[in-house]
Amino acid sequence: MEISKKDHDLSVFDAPQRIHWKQYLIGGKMHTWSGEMEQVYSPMGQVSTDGSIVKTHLGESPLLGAEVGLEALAAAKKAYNNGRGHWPTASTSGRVAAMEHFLKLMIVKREEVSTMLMWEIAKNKSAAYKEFDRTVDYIRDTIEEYKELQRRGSSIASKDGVLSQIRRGPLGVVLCLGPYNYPLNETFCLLIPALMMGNTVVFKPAKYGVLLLTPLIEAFQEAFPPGVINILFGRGRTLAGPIMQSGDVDILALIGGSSSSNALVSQHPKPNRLRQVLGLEAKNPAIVFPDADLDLSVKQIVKGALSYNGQRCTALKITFVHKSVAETFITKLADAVDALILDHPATDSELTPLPERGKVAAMEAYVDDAVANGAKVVNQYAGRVNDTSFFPAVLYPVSKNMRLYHEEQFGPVVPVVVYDDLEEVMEAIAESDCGQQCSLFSTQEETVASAVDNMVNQVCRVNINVACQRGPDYLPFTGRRDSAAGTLSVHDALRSFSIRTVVATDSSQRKLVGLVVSGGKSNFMTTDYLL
């Protein structure tokens, strides 16, 4: 494949000071690891003394063994204590105070975490700071939603001679495994509501985006009681398998792929007891109708397909365009993609290197397969820049006999399918293993109305003339089929990590109930209204 003409110098920026991290958090104590370490390199190289480009060494993190993972699980189990531990029985105000204290400690780490987001996973500068700030906002919003949830449960109901109080309670021990593409925000969208509802957690960061979390570990240690949050480092297959095999995990919280989640769930001896909160793969389609505003469509599809190089589950992974506008659309799309800049994340360029090892080769394999089966690369600058950088390739026309038609590429390759009969598109989407979102591009009321009605039972979010996206965080975020289990949002995540629990009696016990409530000794049976 021809080398891109946009081969920018990614080596001119000074890397941050190396982080040699040997600690892990179990049972409220920071432990030091003396065994094998994982070397962490940036996708961006640097110029050596002889003028050659060498990998940028960012530091190292522990490769903990299975026995350490089981120690963390035991600590989480002890802290939960079958629902009788300090954290699951804590008052609303107690949990809020702990989370607010953590947030205070987190905010001062903004610069460190955001800088490592740039260097470790090549997220551009504005996106790195935005991820941190959005996570802070998410925690604040979760605290407020938790207060509101408790307010709604602060009353005693009386109906048909039955007195009752309904609140949401924790489920137990959570195994939390975050993704590399949003290692702070999406990880915390699992972690924070799980903790807020009184669960205890064993947390392992993703393979990429490890060091950026290290500035926050002491904050977790200080803010939460011992054993409530336990933080491990290492390989998932080494740590997660034995933890699941124990049968002591009550919730699997994972953002990744369905193959990984299925493998873990299959190792649990009592899967019927296991709640799954999962964000998985997606093959989100864009549909460009004959009456679409093509300039708007191209702008949104470029944004949707290539923000953070397409390394998002919410990215547009395939575009269907009507044959009557296909040639004009593909010309505009190719030009718009070629106008993007690939550069160092610190320059705030639209495109950056790819953090996954072997990702460039994987993108080339998709392109080669499509070309071998009749597609063409229609933009000028497509292809490998170096071992970690790949300028986006727009492929057209893509058809069913190509891998890109069915598989989630999770990278900067943009497949375009031409269609004549809309039924072909609807059948392809209905038959897909994924069902997260779609984007519809049309200017006509009748077209949009019909398309929405066809799509709302195939995907969980239909976007009209805008790219697929997760936010705002008050909207539900989920998917059908292999795309998700459970629902995430500020409102829904608290419910995903909890269960409704009822205390009830008959009206003859009114006096006793009144004494319990007024005595103020129960954290569950209380009518205190948290402001």
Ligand code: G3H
Second form
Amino acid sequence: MEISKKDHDLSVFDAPQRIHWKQYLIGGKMHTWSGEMEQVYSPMGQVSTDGSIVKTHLGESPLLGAEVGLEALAAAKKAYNNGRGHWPTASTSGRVAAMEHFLKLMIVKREEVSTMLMWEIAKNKSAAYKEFDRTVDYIRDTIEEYKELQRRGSSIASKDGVLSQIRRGPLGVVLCLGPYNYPLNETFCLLIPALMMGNTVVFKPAKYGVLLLTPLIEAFQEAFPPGVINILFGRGRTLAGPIMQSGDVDILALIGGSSSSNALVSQHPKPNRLRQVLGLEAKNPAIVFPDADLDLSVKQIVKGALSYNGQRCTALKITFVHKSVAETFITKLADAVDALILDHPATDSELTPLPERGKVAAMEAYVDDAVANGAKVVNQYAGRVNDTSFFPAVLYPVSKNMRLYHEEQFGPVVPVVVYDDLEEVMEAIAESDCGQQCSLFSTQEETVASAVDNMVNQVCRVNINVACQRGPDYLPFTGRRDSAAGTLSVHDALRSFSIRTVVATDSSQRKLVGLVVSGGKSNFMTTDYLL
Ligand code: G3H
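Complement to the form predicted on its own: the form predicted together with the ligand:
Next comes the full complex, and the chain you just saw is listed first.
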């Protein structure tokens, strides 16, 4: 496809100091890697001494071998010690103290982490700081929710002649693999509840967004007992495969695609033992009804489809618009998209470069396929800006024979489908492999009522006249079909990473139970109420 016609001299800023990171954390010790390294480049260029724009080298990180991955697994297994380790049996106050200590150490790294978020994955300035702050809030809320969970378990019930105490216990060793688009927030939304519930973890960051985590490695080392969290760097296929083949992973916590999660699960010798906590692909639709407020719809669809250049699992990835309003809608949408600014993330522009290698070509391929099959690019400025930047393309009318109708583009391409009968839309949504969220645009209560009822069993969150999103984090975040396994929210994540466990006896044992509790020697059989 063509080069974007918008004037795009991206601003140029001084890059942060390079990070030559050679460490990895196993069994509470920081080890130094002397093997192959991954060179990390920013998607944004820089001015060189002769005035030309050159690639920005941000630093390097280890490409650890499979044997190191297995050492990390052994350390996590040892720390778990079949559920009898120090961490899985620690008291509530002990775990809370460790998490609070971590939080204290993390907060002072705000500037370093947020700056690297901007340079490594081109998240604009305010979104980078927001990702950090939101993660800090998530950890605080998780601590409070965990205390509440333990308070609820701090009582002994007596019913039908049975004395019982119920708490939630850990499951074992977690393999945690985060995504590149929210390398801090989404990763920590898995890691933190996994740790809080007493599991031990092997964690490997995604392919992009690696260096930004390095300022936090020492905080993990200092705050948690040896082996509770082990941090690896390198390629997923080198490290994660052998770890899964060992059969020693109890929870796979992954944000990514179902092809990766299926490949990993299939390598586990006993998949029945493996709990899966997964956030996977989505193709969230927007439906614009004939009675929609078109200005509001356009505003929300632009935000939903193009925040962080559409690289969000919750992004609106296809829009269905009723034919009676389609022409007006598409003109407004094309103008609104063309009004966006693509620039260096430090300028806080709405659009920024794309961190994934080959992403611009992938976006061009989607556009070319749609155009070859009858769609038009309806906005003026769509197209390649340079090797890492692509100005969004609005495609219309998109139909079933195009890749964009079915595939998750995960980038700045906005496909719009025209419909006549709502049944066509319902059929498309039911046939989709995804089932995360949708956005409905209508001003009329009859339309909204019937559309909500049609959609609630297709997806897991129906948004009315607003874009799809994950937050606020107290809401359940999950999906049907290929979009997720398990549910995440501050509350639900603690459940996803634990299992209910009961201690029971009959009422003849009342005295013994009382003595165990009052003796204060058990961390499970205690009625201490943590304030
Ligand atoms: O990539 C998926 C994220 O969970 C989306 O979160 O809706 O807050 O951008 P968000």
